[in-house]
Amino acid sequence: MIVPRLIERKRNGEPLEASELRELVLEHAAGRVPDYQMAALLMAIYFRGLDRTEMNALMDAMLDSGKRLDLSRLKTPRVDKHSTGGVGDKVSLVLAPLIASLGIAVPMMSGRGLGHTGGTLDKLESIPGFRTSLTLGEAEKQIAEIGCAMLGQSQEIVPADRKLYALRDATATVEVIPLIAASIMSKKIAESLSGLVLDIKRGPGSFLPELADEIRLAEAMIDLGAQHACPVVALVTAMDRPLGYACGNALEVAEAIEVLNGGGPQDLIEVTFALGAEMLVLSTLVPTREAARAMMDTAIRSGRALAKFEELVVAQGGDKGVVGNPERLPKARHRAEFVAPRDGVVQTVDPRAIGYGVIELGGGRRNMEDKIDPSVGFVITAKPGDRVRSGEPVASVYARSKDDLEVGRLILGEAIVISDSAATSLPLVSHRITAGEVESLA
């Protein structure tokens, strides 16, 4: 295998053989192909794409680069959810313990921040002591005992994707449908799932702002799942504004706890319940989404879902006191309100600007080696369509210095647009996609 020749061929728009892709991915995972060559190939793929055969080969190679969870001894269904990435998207923090509290096994393998979007692992690790680097044996044991685990990739589990994931983030080659599909599905198939629900983000804060591309991505992942006997359902959800109020790692954990306590922002609850209903129906625990919603509502009101979250935190070494007192989470040294500069209606809250703003404050990574500050971020209480008055608080900045407070205010000033009239927002949940069918829900 001559790597520059493969890069050249893909740069010129020629397809690569499945065997060539397999060897290249496995050699990179083993450290025998350097990052700079793989980065060049990723950029060629960004411009030239991969066909369905190449995408399948890429996923299978990543899957075969490591081991898989062995959950065959479990008698319960094994269902997971995955988001393509958003701003303020802390759904996984609520959904994993909520669904596990209802008797479904949830082996949730997640990622770190990618591009302007936050990562579930970074959010969880804002809980003091919380460990996401579980071994396969630890994850299998924990899922058998408490019904869920929230873990990251390791050298055991799809290590090839782990390296490519970080490299894509650092080289601006995230927004490629075959790369997104193969990355997500390699992790999910490695979990030995009996069903998967996808949250495909739509709008300017997503990696694929066009609906047609989002549907293509969902269909690609549904096809990859079918090849491994894993039924997949996808929902298309809005990312033309941040989800919920909190944007930033520890701030989002606190908001997730609030939802598990029966409160929290309505948009976050609605998206969580829509995805959870699909998980429960896929598990065959309930026949309808309406029945699933009622079951989830009961689990939250009874305290079962919150108790399961506490079990999860304890099992993975975290400070369980956070569950009852989110004030124990890391706190930014400085906080300041951002007020509406004029009377009017909130027209937009730009999620991409907010996501990059969190990174600017230190809550995300500019390169693979960066360490993040889990305490910083924004809490944005104003939503598109809200009428506000001049001087009314609409958001808060959480920062590690007074200078960063001013940076945060400038970011919010660009991201939050107040006008005389509201723009039309995307529906929270607009489409449901299954094998062979795209259903409009709006």
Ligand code: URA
Given for the second form:
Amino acid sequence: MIVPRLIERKRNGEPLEASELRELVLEHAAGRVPDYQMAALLMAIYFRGLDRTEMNALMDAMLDSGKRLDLSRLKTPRVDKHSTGGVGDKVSLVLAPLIASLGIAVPMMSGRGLGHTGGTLDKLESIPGFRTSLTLGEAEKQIAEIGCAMLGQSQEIVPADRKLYALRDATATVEVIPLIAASIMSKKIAESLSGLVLDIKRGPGSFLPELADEIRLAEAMIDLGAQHACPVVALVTAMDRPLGYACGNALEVAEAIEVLNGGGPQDLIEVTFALGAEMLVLSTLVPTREAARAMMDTAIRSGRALAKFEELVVAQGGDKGVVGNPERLPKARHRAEFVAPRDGVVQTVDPRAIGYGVIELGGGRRNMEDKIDPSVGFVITAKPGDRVRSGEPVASVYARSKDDLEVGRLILGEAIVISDSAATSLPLVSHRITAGEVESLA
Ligand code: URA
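Now show the form predicted in complex with ligand URA, given that the preceding structure was the form predicted on its own.
Now the full complex is given, and it begins with the chain already shown.
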């Protein structure tokens, strides 16, 4: 294999053979193709795309770069949820323990921050001691014992995605349907699931702002699932504003704990319950989404879901004190309020500006080697459509220094637009996509 020749062919718009893509992905995962060549190929793919055959080959190669979880001993169904990436999206932190507390196994393999979006692994690692780098054996044992595990790609499990994911993050090559589909589905198929629910983010804060592209992405992943006997249901959810209030790793963990305690922002609860209901129906535990919602409600009110989160934190080496007292999470040294500059109606809260803002404050990576500061970020309580008065607090900045507080305030000033009338927001959950059907819910 002559890698520059493959890059040249893709750059010129020619398809690559399945065997060529496979060799390239496996050689890169093994460290025998350098990142700079892979980065060049990713950029060529960004502009030229991959056809279905190439996407399937990419996904299979990524999957075969490691081993799969062996959960065959489990008697329970195994379901998971994965998001295409959002800002303030801490749904996974709530859903994994919530669904596991109802007796369904949730083997959840997640990612780190990607582009302007946050990553579940980074959020979890803001809990002191929490370990996301589980071995295959540790993950299998933990899922058998407590019903869930939240882990990252590793040398053993989808190592190809681990490397490609980090490389795409650092080279602005995220927003490509076949790359997203192969990245997500290689992780999910490696989990040996009996069902998967996808949260396809829609709007300017998502990787694919056009609805037609989001539907194409969902259909591609449903197709990949079908090839591996994994039924997939996708919901399209709004990402034209951040989800919930908190944006930033430790701040989001605190907000997820609030939801598990029966509180939290309404939009976050709604999206979490919509996705959770699909998981429970897919698992066949309940026949209807209404029954599923009632079950999740009881699990939260009874404290079972929060207790399962505590079990998860303990199992993965985290400080369980955080669960009862989120004040123990890393705290930013400086905090300042941001107030509405005028009377009016919140027109937009730009999720992309907020996501990049978190990175700017140190809560995300600018390059692959960066260490992140889990304590920084924003809490934005204003939502599009809210009427506000001049001087009213609408958000807070959490920062490492006084200078960064100013940076944060400037970011909020750009991201939060207040005018005389509100723009129309996207429905929180707008479409449900299954094999062969796109249902409008709004
Ligand atoms: N989530 C993933 O795991 N991969 C992507 O490419 C995008 C979101």
